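For reference, the chain that follows is the form predicted alone, supplied as structure tokens.
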Amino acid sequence: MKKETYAAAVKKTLEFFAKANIVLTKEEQNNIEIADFGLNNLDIEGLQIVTYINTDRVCSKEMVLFPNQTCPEHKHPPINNTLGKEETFRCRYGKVYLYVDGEKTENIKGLCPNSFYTVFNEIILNPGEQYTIYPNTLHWFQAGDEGAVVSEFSTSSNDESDIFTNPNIKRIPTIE
């Protein structure tokens, strides 16, 4: 990802946090992660993240999705004698279309970016609504037209171990 793309995405991310009335410290603002998943199409597939805490037991993050932006399909497998990450998403702003293993929803609202998406059991989250995703569950999520802000509460997070359906994904961003 180019530095200019990263800087513009950080600015846009801060605007979404302001819309959701989420106040970040200067340190948190400086630690915003812009994940383009190595795909170089951030507006379509990407995620903006602030991690508040990530210990051996718990993790708490705020995530921003730009309008219609998708976090690619993935799962959190068992690692280091744990079951894998369990996470609860709580929508703070906008609308989130969350897709998990299970019976396919007819006429899903989300826009499937490519053929690497395989689960279509749709859960729609509006502000104040939440959903828990259990370990090793395939899932992906997408913002509605106005974008979204989502709080994540989970067990310990080890993003490097996430398994993505798209083999071209690189979870940890590279900034040029």
Contents of the next structure:
Number of protein chains: 2
Amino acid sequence: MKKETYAAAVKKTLEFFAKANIVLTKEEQNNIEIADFGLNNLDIEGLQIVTYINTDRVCSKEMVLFPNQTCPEHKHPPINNTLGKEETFRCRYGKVYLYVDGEKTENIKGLCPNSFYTVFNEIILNPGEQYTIYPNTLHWFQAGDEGAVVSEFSTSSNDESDIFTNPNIKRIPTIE
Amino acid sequence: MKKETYAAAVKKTLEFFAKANIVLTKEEQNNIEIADFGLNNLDIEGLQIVTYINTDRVCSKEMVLFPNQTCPEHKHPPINNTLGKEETFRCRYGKVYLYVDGEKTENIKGLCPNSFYTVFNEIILNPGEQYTIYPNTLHWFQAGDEGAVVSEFSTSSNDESDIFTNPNIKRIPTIE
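We have the form predicted alone; now please give the form predicted in complex with another copy of the chain.
The next block holds the full complex; its first chain is the one shown before.
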């Protein structure tokens, strides 16, 4: 990711947090994670993240999706004799189209960004609504036209071990 | 707790969540937990809680403290071969005076409600600031003059097993 892309995305992310009335410390504002998944197409597939806490047992993040932006399909497998990550997404602002493994929903509302998407059981989250994803469950999610702010409550997060359906994805970004 | 006390506290709690721009579902609004700890003195010692999620592994709550209200001193011991509850408090609105086991702070800002308080290491949380409490650590917390809204991110919550310093406390309330 280019430095300018990163800086512009951080600015936009802070605007969404402000819309959702999420207060961040200066340090958090200076450490926004912009994940483009190595695809170089941030506005289509990407995610913006503030990690509040991530210990061996508990993790909590606040995430921004830009309008119609998608967090690509992935799952959290068991690692090091633990069960794998369990996570609850709670929509704070905007609308989230969430897709999980299970019965395919006909005429889904989201727009599949490419062919690396395989699960289509649709859950729609409006502000105040939430959904829990248990370990090893394929899932992806997309914001509606206004973008979205989503809180995540989970067990320990170890992004490096996530398994993405798209083999071209690199979860940990590099800034040029 | 009397039914009228409960209803009035729920109304006040919803006003604080609105001030902090926290969106709740109707179901959550109808299930606000008002904890008076069996002390019948809610405005002095009490806590208002919405539990978003509480599984075997992860818990997240949104809590309201009325102005100058105190959540009484307690700790989360190991239970059933687990380590005990680890929790992070993140202030979303107002000011929180948090006291944990450790070196006593001189001239604390909070007002000790009675003599059942024994730890005085002071941490002050403004909006966006947070603190993590590890298992088996005595702690209590109090809102400033404006009240407070606090997010909690934690391991599984099992309130019945909390150990309070005040032996008169009953954690699980009864509504008359």
